[in-house]
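Heads up, the chain below is alone and in the form predicted alone; it's given as structure tokens.
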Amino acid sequence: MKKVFAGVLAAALLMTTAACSEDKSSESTNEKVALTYWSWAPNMDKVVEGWNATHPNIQVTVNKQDGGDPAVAKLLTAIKAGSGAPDVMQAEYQKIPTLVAADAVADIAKEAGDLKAKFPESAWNAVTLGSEAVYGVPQDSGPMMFFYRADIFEKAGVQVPKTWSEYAEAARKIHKANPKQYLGTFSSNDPGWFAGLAQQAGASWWGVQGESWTVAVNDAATKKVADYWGGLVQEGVINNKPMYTPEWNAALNDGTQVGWLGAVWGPGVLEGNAASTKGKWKTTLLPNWDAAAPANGNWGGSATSVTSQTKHKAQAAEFVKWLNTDPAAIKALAGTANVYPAANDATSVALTEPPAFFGDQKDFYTIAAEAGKITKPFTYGPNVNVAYSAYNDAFGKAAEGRKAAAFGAALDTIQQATVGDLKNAGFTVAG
């Protein structure tokens, strides 16, 4: 683990790296062995019946969980207890940090080998948080994309946007043209999906500067973003409506929301949401702030990794490698656990038919892989919770009021909380 790292975490008195904890493995991989595997992507178990298959001497048993917060608090209370925790854990990219300074991921370095080459750079970053440490493999990634009716956008004569210029005069012309249809809406309760809108701006809201963390959520990459959907909003061009609420499943269908900055997994959503819009739907890249410089964020996705506290690591993590980077274990997790996975090469390997929503999308995957191509890393800190909280209250009253100048100021709120509570749990923060 790089040394600046482990210094950040061990100012706050919180953990002893997983880079010097006590390597627990077996000395050899032949014995027999049983590991257990938290996870919560569908039909999972399948996928691991692949393994065990060709594997006889070390079985897997898959627990299934339930995602996000819940998954990292209950594995959190498992290391502490020190009884308990499974050998293998699925965690959200965001979650890492907060499970390497509470020490219940070890760094499998040793193990992962050149493994860094198989996925783009910004999975592998969040896996190793900018260090030589390696705290997971890359399982699946959500680049983000942009869906729209195409049928609506014909009728009302409008092109499809490159830049989020030429969004918003999209989003004026449809609501002008309809007034009960939006091109899109600012949701207030899926911080995930506004960092990722950050990212592709060029933000990283938190970083490593010597032996301090650095908190960057009201950078001016990000103030950009929230100034830009502030005034859409304030405009009344763009709708100010929280995502996933049956409000807004019921505009998918019916046509009012007439489309969706969303990301590779939204396929499925459209179908379970909008079923009876199938074949009118088309999927193309997020708008671009430059044309000639395109880039893009992510929204989603997560890493398989070893814990702490296994007493198995080598055979931990051959399955790990396994699950990731074989041809056979990709097409599993893309065709039976239905999630998009981040090895570089899942397109050519898995990836040859479109989802059957965007059945007369071909290229589909092709615009997907493209997609996929992140640049710009986006780092995250060990108390994404706060700020994701406070982005809930900040931005909902911000879009609630319709103002543009709220959505600056909202900012500024969650840089604030986000700040103080690193203080409080004991981290040195710079600036």
Contents of the next structure:
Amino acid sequence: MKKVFAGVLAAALLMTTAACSEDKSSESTNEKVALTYWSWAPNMDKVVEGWNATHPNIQVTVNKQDGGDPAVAKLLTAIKAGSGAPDVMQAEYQKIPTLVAADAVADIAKEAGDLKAKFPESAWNAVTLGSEAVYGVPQDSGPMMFFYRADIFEKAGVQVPKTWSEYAEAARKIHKANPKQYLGTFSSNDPGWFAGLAQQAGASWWGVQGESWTVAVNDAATKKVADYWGGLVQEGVINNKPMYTPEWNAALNDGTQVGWLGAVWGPGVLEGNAASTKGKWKTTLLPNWDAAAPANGNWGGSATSVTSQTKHKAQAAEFVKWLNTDPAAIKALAGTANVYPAANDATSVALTEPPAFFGDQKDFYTIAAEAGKITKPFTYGPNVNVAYSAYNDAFGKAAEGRKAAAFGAALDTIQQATVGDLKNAGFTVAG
Amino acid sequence: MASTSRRRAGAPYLFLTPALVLFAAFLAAPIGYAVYLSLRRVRVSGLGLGKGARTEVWAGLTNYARSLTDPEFVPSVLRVGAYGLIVVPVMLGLALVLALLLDAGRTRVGTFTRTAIFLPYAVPAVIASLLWGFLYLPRVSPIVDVLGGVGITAPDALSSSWVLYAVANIAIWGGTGFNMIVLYTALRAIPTDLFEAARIDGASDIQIALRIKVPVIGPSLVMTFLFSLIATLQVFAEPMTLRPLSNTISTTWTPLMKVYRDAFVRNDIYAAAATSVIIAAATFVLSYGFLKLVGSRAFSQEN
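Given the form predicted alone, corresponding form predicted in complex with the partner chain:
Time for the whole complex; same chain goes first.
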């Protein structure tokens, strides 16, 4: 024991003498450290001002990014080049395995300490990949929610659906009353959305089994979801056009898109695309497969990670921890950066008022908190990008063809592409 | 004496140096690097997580084999072939007819019309695609509204049976003007005494156009055809921009889109490099083959 200790001590001494500034700075409070943080959340620089004001020795500069995909592409290039990466990086949950695989983000389990209890299980699982390592601290999350036009529901005499079979009934009723109106659309452009719906049904597309990965895009739970939507699309009571198009915006505006299976960040999207419908929308939990055992899925959300290129890991981890657990920071995240903080106490600390677009619905964030609490765990794999682009192609074809059988077959196509890519890269894939 | 002549012999190379350096640095080197990458691949060990789990190794020709046997590759090539069969003849045909009409008139109206036809070429392909995207989507399209007003139900331009034409239309809209200007300039260079002689011999306008003008501007036609052919093989911006608006354009709709997907969506630059090399080789073979085919005719004027 003594020997080990002596060894560690010697190593530590060596490091302090050899690498001087790097490790020493974490102890000496006088040294000034400058960190950069890549984030695409609006006004993140204003949130960070709160940190800079109270931490004169660790100054953080926010470098605004275009979005999750371009930021990751840039980071991976910087990692490959050996320099140019920031110290701290906002990373979408589904990107974390890719970043870990590329050795782009650091394990901060030691520096961050025990934070597990502060976050919902699904979010914590996403940053640890189910291991002992901690590859980031959950920043914001996107529990799915159902938004609907209360005025049109009332006029058509439709009850708010609590189960998916009620949702299908409502879709039929609304489309029948006005053939131009749809309760929703099946979007081949939003793999994250479909993954959330599959997550609610109990799917987890990737998993780790010993030293190999498992892929289950076409498992029974996901098949159930795909068949359900395929049926509705074939029947014609659900639209088959992608979301986030000028067409979709117009439909939200003129009331022909009567509902939207979105996520907690949905009010911003609705406000941006259909401002004139303010006050007509209401929100509730996603319809469920089993009313007795409500569950939910996640769409979007990201963590704050420390990159492997940082020279100030301890300080970076400290900042990341503050950003996502400090009450003042959470308040700023919610109020200034307009994200839905992942921390469990966000609802009590920061989110007391509903978003302006849903001003009449006082319990908006109570519902959101409930939606977050029942979100099922879901493991992402190292090639989410491959599965997601295969989703675009396979479900594009299926949605265009409007044949229910093609929806299940599309899952097999995605499964094949995902497993094939892993095997081709040399991963061992179980099953 | 000897030293001066040696210096003179070196002079051309001195003048060529800047061009050669630029060529080597910005064309030859990247191409060489792409070829190198196309022969490499990443090998993952274990779960592929953390340091040292990925190593780059030689791959031989496996990337090429994967590219060519990809079930999406051949359809994308055929699709671009069909696209080219629509775009090239229609665009060049329109350009030629418009150039002949403008040349026949040689009036004030001509200047305005010429600019109007040329203008779409100044619109970047991405902007043009967004613009046409709005015109294609039924709910936001004024075209669909107008047709609906007179009782015609417009087909969904982005449905599987129409999408190829929808994309081709954007290319034709954008490219006709440029080709028209090239041909028109060539027409203007024809000495007018040729026409006068023909007219004295009793040739009609149409005969003059077909028998004199078109053969004389042959080299320009060859050049515009070659440019159009290469542009067809490289079609990318239009389908890429329209893709999120529809179910019918896949991420591998054209070979270049497949390169983009492999490199930036799948992070597999090795497969992307292999496909790029294949596209480059195909472009070279097609252009060179075409020039050989028309060779003597294309450059007859200079000889």
